[in-house]
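The form predicted on its own is given below as one chain in structure tokens.
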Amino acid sequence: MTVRFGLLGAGRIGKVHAKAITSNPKAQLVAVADAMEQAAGAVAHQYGCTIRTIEAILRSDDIDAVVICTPTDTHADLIEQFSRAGKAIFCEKPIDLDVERVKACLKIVDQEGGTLMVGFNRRFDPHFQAMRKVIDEGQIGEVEMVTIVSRDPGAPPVDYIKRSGGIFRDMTIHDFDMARYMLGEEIDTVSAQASVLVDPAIGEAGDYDSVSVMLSTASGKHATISNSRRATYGYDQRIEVHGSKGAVSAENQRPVSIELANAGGYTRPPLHDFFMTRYTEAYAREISTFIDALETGSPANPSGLDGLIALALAEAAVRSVNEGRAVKVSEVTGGLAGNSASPRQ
């Protein structure tokens, strides 16, 4: 089986997915669409696909699935359009910035019997998956606490900040999903603190650049998240899971894993510079999993519901900061009837 893809959006993340698609022997990148002709042309030239409009891809009989990498405010509309057109959909997070809009979108997907997978690539990182294997095998006993450190090497442009939905919906949303993935239970309560410590312009745009979040489940398990838009030493990505019988952790990764020892002491190469190189294998595994779901007819995971829950956690964090209190997730979701998402799928 060869899945024929249309790529919607040829920006930074679009290029990452173009590489993942064309590296998979079961996939073919047929067409790319982007409002910026130069961006679409670069992808088309590098990977030998055609340039089409989104409307043309929607009508194309030679495309089975699309990868949505367009601006966030277009995601929900595109998901609905392509669901109705019978195309399988892989969409970068988030589905939308509004919980109710996401609920409405997922209802359309369900009505159309569509396939939707949401891009939480960190679930597919081999190091984090190895941690999960250790947890599932019971080697650290019952999970009790999770600690997630995720810090970017530098802040994005302020123009991006203004339309991103804020740090919780744009950046921390990955860590909310990883907290669910490692805890194996749904989050009940969110308590967050946020500051502007990196760039005053980010605060002037109505956002934060430094946040800490405490998550708790109904059974009392905890997860803590530390985010910053500035890590002078590289892309900082670490997770530790503490259990009743031990702990497991994943340390930072480097392009080259060596250690030099001489008269000056012990030194190691710098960390990866950002997500494009740190998570190369995760993106490849992610697309492979999507293709496998289409091939076998099995549910795509992470699902649209996983995307909705992560967004609800982000919204709860925003409310916690604004109101200075711990927020129950149920206040945001109003309850999710028919919740079939699994943190550990």
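Positions refer to the first chain, counted from 1. C-alpha atoms forming the largest set that superposes within 1.5 Å between two forms make up the rigid core. In this text, all values refer to a predicted model and were calculated from it rather than measured experimentally. What changes on going to the form predicted in complex with a further copy of the same chain:
- With the core held fixed, residue 262 shows a CA shift of 2 Å or greater between these two forms.
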Contents of the next structure:
Number of protein chains: 4
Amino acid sequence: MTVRFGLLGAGRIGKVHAKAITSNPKAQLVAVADAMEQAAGAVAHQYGCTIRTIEAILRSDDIDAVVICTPTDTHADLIEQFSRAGKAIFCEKPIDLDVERVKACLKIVDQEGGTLMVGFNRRFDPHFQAMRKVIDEGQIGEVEMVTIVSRDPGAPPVDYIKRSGGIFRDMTIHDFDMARYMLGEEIDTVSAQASVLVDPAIGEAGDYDSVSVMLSTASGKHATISNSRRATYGYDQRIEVHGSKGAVSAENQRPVSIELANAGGYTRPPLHDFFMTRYTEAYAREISTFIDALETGSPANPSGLDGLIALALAEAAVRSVNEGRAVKVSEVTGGLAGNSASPRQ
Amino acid sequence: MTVRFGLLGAGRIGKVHAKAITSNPKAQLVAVADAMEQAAGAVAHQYGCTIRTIEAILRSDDIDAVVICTPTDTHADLIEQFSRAGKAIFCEKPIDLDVERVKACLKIVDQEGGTLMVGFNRRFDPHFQAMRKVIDEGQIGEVEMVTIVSRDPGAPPVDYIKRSGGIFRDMTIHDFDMARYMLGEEIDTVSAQASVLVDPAIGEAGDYDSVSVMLSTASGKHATISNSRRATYGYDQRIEVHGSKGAVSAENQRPVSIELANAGGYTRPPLHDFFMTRYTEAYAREISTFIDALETGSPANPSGLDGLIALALAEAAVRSVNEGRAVKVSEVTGGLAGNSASPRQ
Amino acid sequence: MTVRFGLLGAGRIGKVHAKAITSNPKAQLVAVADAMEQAAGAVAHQYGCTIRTIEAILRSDDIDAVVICTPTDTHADLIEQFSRAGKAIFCEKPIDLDVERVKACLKIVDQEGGTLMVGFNRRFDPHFQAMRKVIDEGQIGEVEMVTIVSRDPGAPPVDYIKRSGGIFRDMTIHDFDMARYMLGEEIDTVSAQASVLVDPAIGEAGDYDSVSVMLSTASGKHATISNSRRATYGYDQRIEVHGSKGAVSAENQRPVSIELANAGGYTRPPLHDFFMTRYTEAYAREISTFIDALETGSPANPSGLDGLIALALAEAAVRSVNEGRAVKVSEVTGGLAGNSASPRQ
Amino acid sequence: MTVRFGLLGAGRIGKVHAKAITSNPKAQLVAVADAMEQAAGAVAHQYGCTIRTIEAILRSDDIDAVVICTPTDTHADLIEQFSRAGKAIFCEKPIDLDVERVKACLKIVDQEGGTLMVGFNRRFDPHFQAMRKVIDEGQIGEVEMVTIVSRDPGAPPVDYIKRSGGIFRDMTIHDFDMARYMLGEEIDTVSAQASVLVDPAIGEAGDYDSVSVMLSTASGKHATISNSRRATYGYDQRIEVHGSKGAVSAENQRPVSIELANAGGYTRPPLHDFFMTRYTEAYAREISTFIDALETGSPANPSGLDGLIALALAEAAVRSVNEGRAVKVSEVTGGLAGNSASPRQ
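Would you mind giving the form predicted in complex with a further copy of the same chain, to go alongside the form predicted on its own above?
Now the full complex is given, and it begins with the chain already shown.
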């Protein structure tokens, strides 16, 4: 079986997926669309695919699935259109910045019976997957407390931040998803605090750059998240899960693992400085998982509902900061049943 | 100069201090008092000091300073008595479980102009002190976020828990003090969540065994604390401080640092399983610092006010759990000026 | 510029190079040859190249360079033939098991003015290259002592061992090359000891499975090598260089870097268990370096002379074991000038 | 039981033992002797013991055991005298720099039936002892290869070096003993190479500062030793034992284990810079073991024979360097039976 792909959006992340698709023996990149002619052309040239408009891809019989890497504010509309056109959909997170818009979109996906997978790349990192496996094997007993530290090497441009939906929806959303993935249980309440320590311009744009979050589940499990938009030492991505019988953690990754010893001490090089080099393998596994889901007819995972829940957690965090209180997730979701979401997988 | 000591309480922690005093060339252990004759006798025999009653020590001209290791509910009274008697006082934390009682006690210490140092042993751990030095040297720039993970190998007896004032006043109190020590700024708000995951009997006793805390300062600095009464892998004591120019952290300590490699992987032994072996050096440095303060006439540090503030943070955490909201520390302290406290030193 | 490749030998290592060639934008895989039709067919099918005989490749105008991955006893002949045919040559180590045969072969390469690069893949490992860079930058001062530990997860089949030329020529040869690469100075004497500890069948085949080597240079620098054909914990590949101002080392590599903590201690997974996954990136960089040399017309590196010297060191080690003495390398090479070899690069 | 000690020599290492003795509840320091009145006085004052001459100690009825920390050239004579006087003896290594003199001395000890323990402090390091325990439990299977890296932070004064017997007898001797301890089998041959890289003055004094050693046992086990008189990064003391089922190693020790992360990477502090702080615990355990041997009447361990064998290995190493060949240990010892030595314990 070969899955024939259309790529919507040929920017930075679009190129990552183009490479993943063309490296996968079960996939073929048929067409690329991008409002910027040059971007589409670069992908078409490098991987030998055609350039089409989004509308043309929508009507293309030789395309089975699309990867949506266009700007966030187009995601929900495109998901609805391609869902109605019977194409399988892989969409970069988030589906939309507004919880209600996402709900409406997912309703249509459900009605059409389509396949929608949301791009939470970290679930496909080999190290985090290995942690999940250790947990599933019962090696740490019952999960009790998840500790996530996630720091970017530097803040994105303020222009980007203004359109991003804020740090909780843009950055912490990945950690919300990882907290669910590791806890294996839906989150019940969210407490958050936020400040501007890195760049006043971020504050002027109405956002924060340093946030802490506490999460709790109905059974009393905990997760904490620590985020900063600055880390001089690289892309800091650590997760630790403490359980009744032990704990498991993933170390930070660095491109070169040597150690220099001298009178100043023992020094190892900084971490990866970019999410794309840090998560190279994760992106490849992500597309491969999407293809496998299409091949086997099994549900795509993480699903649209996973995307919705992570967004709802971000929304709850914003409320918690604004109101200085622990916010129930159900206040945001309206008690949305989590039964088809996939915290674990 | 030789400081002549009386030891009040010859239990577990009393013995630790007896050893520290007798190993210190500037100190002499003159007398020990304990309601349990056998306990006092053991110390007297091992270190060649006399056995006296607390009242006798209070009136002893050959005693300059006392170390209070009696049960918590006696601390405040003893501090007041020995303060009035003109003895320098080192008191194990906490001064009392009640914030108002502590305030009243400290008022008397202030009136008497006495010396009172409170036993937050972790401030004297060589590794945490080295972190503080790195911070003071500006090597990580401005402190932004402190992350503390602190887990006990196992829970104390439920009988102890009932008298302990609860996990925040008994266990987290050390982490509150370390958060202040590392942040170098007073804490403004406390958010906490708590649950019972380790032992239902702890819940039945009205306490928790698993807690998470978020702290923020007026300038927007963050600290998070993760506590559990259970850790199969040993006494887990990690602190990490992230700043504008870098980060510094202290690794866990183990009694033996070997590594076994085989088909199952690479294994290092568990951590220290007891706070006394983990903090052996800290206890020695603590008493030494107390003696140095007496010798130089400089203020004892951490002070009674440091003890009060840590207790207030615990009280705020309890309120936060009960009320599901971020609690201002000033709600507890009544706006107590922090100007003579010593978050840094 | 595009380098058009012919691949001689489509076995295990041939496939590695086929992948590296076809992933390199400056290279094209035109043809493959293998005595086993099926092996050639698999490569041809996967990468869309033609199948030809070695003789046909020799005469092909559309081929600029060959990669020789055939059995060792064919290497020298093929190098001579393709050198005469004006093709650039990348040859897997060793050129031959006999020092004199290698000398004769290299003479012809020199006469023809051809390009010959020998496959010491470890020089292209990112971690070892980063070490070399640290040394070149003077960060450890003058190199003084190199310590190499190199252990295979398991021994190859005895049939392979019989044809391998023995452990020094088959396995230690890589470490001899790394010792030269890190020392940055030619080796003067070799002392070795060897025994059979892993498998008596290896001894019956006339070989060893556990060897130690000491090397010294004219200026008094040292290197030690420790080899075993068995390591339950994976593919153990460590190098450490001690110098006048410091030291630099490369840690072992593992596919997954998580840590599990429990009552048994802290466990990280075993190392890579196969040289191909351990050195994936090195193989890609190796072919890329070969192509760059062709593009820029600079000398291929490591050169045929590098291959010869490593073989001479192996020969000297064999003599040292047999005669129980330190053997001068010049006894083997006949004082071959090392001036065009490249210990550093 | 209380062992009453006389301390012969109150220099640097004498003070270490004075502290160990006085901290041990089963021991009493009765008297100290030193040619330097001031040195003896300092110990007498600090620990409340008497000052006596060596002759007086020899005749003292209130002394059960002596610790010999005088200059090396007095050791053998003192051992003989105190052995005849029926005192138990702990002697710092080496017994003498000359193998024949040591043999003669041990003969007298044997005749007198006295107790003689030799100060190889590393056997009492908690980490190396834990390694030995792992080996004894069979966790790494059969021991195959021992790798020792041992580097001093800096070279001793040339005056010391001139009297030291050379690096093999002064420094490597510890590693020879550790190789025996870890191999658990007597060493059969020694190959060594040596050079002067650190300080030409050391060469002018007839000694080396950088040496490598290979050892083999009758059954084909290997050990390698790498020594340097210089290490900018501290006191480098690593041992690794590879066996049929796994490997075990001891990490280097540092006084403070924090990690600083910034744009330059992740830095841990240098190692201990002095053998006394590195081996503090080992010295305490060493004296404690000596006392236990006296208490139980079991043989002292490491014995005089262990001291002799380590010296013979050093002698063999010197010959190997001078003659460029592998030297049989039996050439030096004259086939001395190793049956009462204790490679393992």
